[in-house]
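What follows is one chain in structure tokens, specifically the form predicted on its own.
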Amino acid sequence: MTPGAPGAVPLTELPLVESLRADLDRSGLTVEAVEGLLGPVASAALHREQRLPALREVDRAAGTGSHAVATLVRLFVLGGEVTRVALDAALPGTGTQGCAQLGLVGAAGQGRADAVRARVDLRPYAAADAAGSVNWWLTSDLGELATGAAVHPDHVLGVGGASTTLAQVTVRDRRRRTLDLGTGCGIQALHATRHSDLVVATDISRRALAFTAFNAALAGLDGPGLDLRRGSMLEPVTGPLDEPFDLVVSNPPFVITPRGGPGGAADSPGVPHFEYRDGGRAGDDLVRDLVQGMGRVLAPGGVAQLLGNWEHRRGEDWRERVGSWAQASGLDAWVVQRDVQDPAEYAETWLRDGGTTAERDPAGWEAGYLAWLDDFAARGVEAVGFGFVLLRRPSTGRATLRRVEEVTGPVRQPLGAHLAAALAGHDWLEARDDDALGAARLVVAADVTEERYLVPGAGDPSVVLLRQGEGFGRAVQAGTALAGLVGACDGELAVGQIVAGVAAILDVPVVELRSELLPQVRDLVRDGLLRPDTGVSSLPDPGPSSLTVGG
């Protein structure tokens, strides 16, 4: 079998997988070790899909006797040849023979100096989510950098930026049943096994499910708590009796690929189709249908989190368009747009992702580029948004959360705990009218700082910013009254008492100031800058409790 050819998947033979896990642990193949081996220059080049600097560094390391990590990186990450004796030394318990039996490598012969080539990508993975840190090894198909050829239509993608983002934004409180929709190499399912009694992982690709099974076994997370099912989108868990889940995560095939047939029913000629990214739907219909249909599989209180793209169409506000999907779902919904590309940028991104470049295939590049532009023009698409959607079935009553916003600046990952706290804050506010809010005691969140900007020589600041250090890193410009109120939120006084004190200092009617400040207080609680006082807070002292307004 040709290394990296379609059909090359690892085989889950448990004794050998356990031996491989022990070997990898002894080898020291970690993310930190790989970064230390390559150094900053070669690592940066590798992120730009340039492998020569990395090959140079691993060959230098192998020459100094640091052979195990260098051998494994050369073989499984960079797609280079190694000798049989070198792989036997790097993985002594499994050896070349065991790796070949698992479907990980192909060997030219039995001689010590015979060449060995990887059939799959295998690399360390380290991440932090709301449940803590993880360190695993993951397999996937070899990429274009390792093979020097375009990937196949049934390519199983490894962990990329989108996968990492989803893992970090996912809420991680204890769940009974979790669904990983479109599992790919299984990374979201692995994260979910740590806080779920049962994880159902689905994919349309048999090869993807084989990689998921192997990766779960390699991480020691396989067993009755992981259920793998083949099928498209929600089909494996819907039917006469829809299955309820407490958490759904999905990095679906959301790429908007030109569809050239009648009614967008077929792929445009010359535009490659890949299972991991192309859902076979026109425009952004796949994401729309997922959002609108997610209620079928969410249990009361259940949360769904998915990545997606959506079109910005001429004459239509994208917020209203995507917001209508949320409205149709009947669920609580929070949509966050993180990036926007124009149609040309989008076409270039996904042409390169599929291995088509103007240098390598000028005709294919031109045909694909024009197909994308024509497809967008047919629907009046002016831009494409990237982001994530959080949906929740209320435990009781009707949906009350409708939030569609754009947050393009840096965020503090992992974001999952912040999103969970924001949902709790929303529920807390929904249960309280203004009188109840006025009777509540609030504290400033531990990550919030105050910035004051003064004109030289002035006694009072011209601008006061309340800046969030965690979560979305929001910055809120506060007027004199709001800044004074926030400064006094240490849990000692109720909000209404603080408003009355600020009104007395500013010599304004309490009723007018209350009507001005309470909506702003709600916004600060909703965004996590203020939090209800639980009486057991470990927050640092936000400042003196006396009311100081102005300089």
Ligand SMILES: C[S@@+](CC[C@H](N)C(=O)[O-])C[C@H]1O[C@@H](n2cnc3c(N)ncnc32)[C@H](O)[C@@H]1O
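This is a predicted model, so every value here is computed, not measured. In this text, rigid core is short for the largest set of C-alphas that superpose within 1.5 Å between two forms. Numbering follows the first chain given and starts at 1. Compared with the form predicted in complex with this ligand:
- Once both forms are fitted on their core, a CA shift of 2 Å or more is seen for Gly132 between the two forms.
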Second form
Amino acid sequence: MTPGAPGAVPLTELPLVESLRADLDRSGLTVEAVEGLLGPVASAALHREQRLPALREVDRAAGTGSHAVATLVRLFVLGGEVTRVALDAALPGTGTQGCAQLGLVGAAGQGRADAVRARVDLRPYAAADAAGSVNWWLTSDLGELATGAAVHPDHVLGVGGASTTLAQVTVRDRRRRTLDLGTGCGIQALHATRHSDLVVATDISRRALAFTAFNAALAGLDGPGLDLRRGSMLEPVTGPLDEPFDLVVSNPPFVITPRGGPGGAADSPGVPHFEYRDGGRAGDDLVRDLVQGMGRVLAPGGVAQLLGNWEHRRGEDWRERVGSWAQASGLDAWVVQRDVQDPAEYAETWLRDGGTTAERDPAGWEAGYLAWLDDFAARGVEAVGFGFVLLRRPSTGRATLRRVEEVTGPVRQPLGAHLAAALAGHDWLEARDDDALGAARLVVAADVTEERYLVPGAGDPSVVLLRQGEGFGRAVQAGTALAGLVGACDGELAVGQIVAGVAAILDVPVVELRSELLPQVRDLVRDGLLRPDTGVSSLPDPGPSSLTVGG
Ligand SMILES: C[S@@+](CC[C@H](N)C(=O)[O-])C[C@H]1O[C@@H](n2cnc3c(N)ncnc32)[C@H](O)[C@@H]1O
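Can you now output the form predicted in complex with this ligand? The one shown was the form predicted on its own.
What follows is the whole complex; the chain from before opens it.
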């Protein structure tokens, strides 16, 4: 009975999975219940990969009587032992026997007091997306916290920060065909089933697909609407019979990993290969190729959203480098860099992620660290950017959107609906020259506020900021004329009429003011601070906001 033994995957045996779902439902194993059981201190410690405070809390709860949630958290989240009788009581329909048959646990014997250990991680997941709220239970491989050992190269990741980031930025309007590339435990695919007629979920890992199949069945989302395919990158979806997709989501194995050997083909000494994060390519080639190749699988109007890392190389502006990938894709492209690490920080992050620490394995730490630094130095890499890329095949065939920017501050997740509205805003602007924009009626978005900063005693503000409450939370400094124009955008007057009025008040030539203000108005529409007046409130619907336990 080895916890998290290599190769353990859950088996999708349908009647048993349904019985497990009913049991989990009755057990009350929800995100809220687990956080309530653990309390804020142990929950926060769990987020920092510390299990002792949580173990203490579950043992305290178990000591007060039979407590299904405590038993299940001890077993499936913390990797602790429970007795057979305790698991039978927590999941009475499935029992230890059924859980073993599903590949979820291993038991030392048939006796009531015999120890049972988890073979996979199973935990609740809660989110709200455009289709409403979800409460699922997801399985994945047990992590280092539960097993006390470094994870295996074919480790299947549970829901983490990157997974929820992608789920929250995903545009969630109704789609016919959606692709989730590198599905892992299936989290993106499960969300996509809620707004897609068909979801194709791919992974190079047979084990990941087994977890996805199980998780879909446990959520009641398996069936003809979910098609699981094994293969590398776009290969499983670019056969002669494959149709294009209306939405592609991917949290790909984008971690830049040093490669040794001739031509960089082999793994570097001291740097383990993890399938969940390393696509086996040099540098950021995998993200580049995915961006450049995405047009092969997108239908007209189809959107692709992916996470990625990209290198900042000496003497090259990263915006131009990533922008050139977007250019080569032939697609509309919007790249948002959210974070930047220097080479040393990057090496430390991914060494720790793989379970290597200086204390536990000084030689491995040093070899790995140097391999990363040498690899970056060989390509003149000064920093690594992390962010998301949105691509869209223009319906007209001609790409018009090319935006590469850095937004490092906090954003108001979920961003998906905001991004969809921004794409619509872009298209609206593209369809209007300045005369048409001047004839349009605009309204200030409901989440925008104006901040005025005055030098003490002054009558007029020296700085006026327009601040967006949702989306990217952008702040735009507005001069007197722009602030006046925005203040008058209530849908009554056309933009051109407002410009003429402001010009009269400020006593400046209207033509000059118009050519100064219209580009700024375009920026405000593009960023969602001003919206075309459609007579209906256009605040976006919420996309998924999600909660996981200790993720
Ligand atoms: C970072 S995980 C993402 C898992 C999940 N989609 C999520 O959002 O949490 C990347 C996934 O890509 C898979 N993968 C690795 N190399 C791949 C390849 N060449 N082609 C397709 N998938 C690959 C891994 O097995 C892993 O499941």
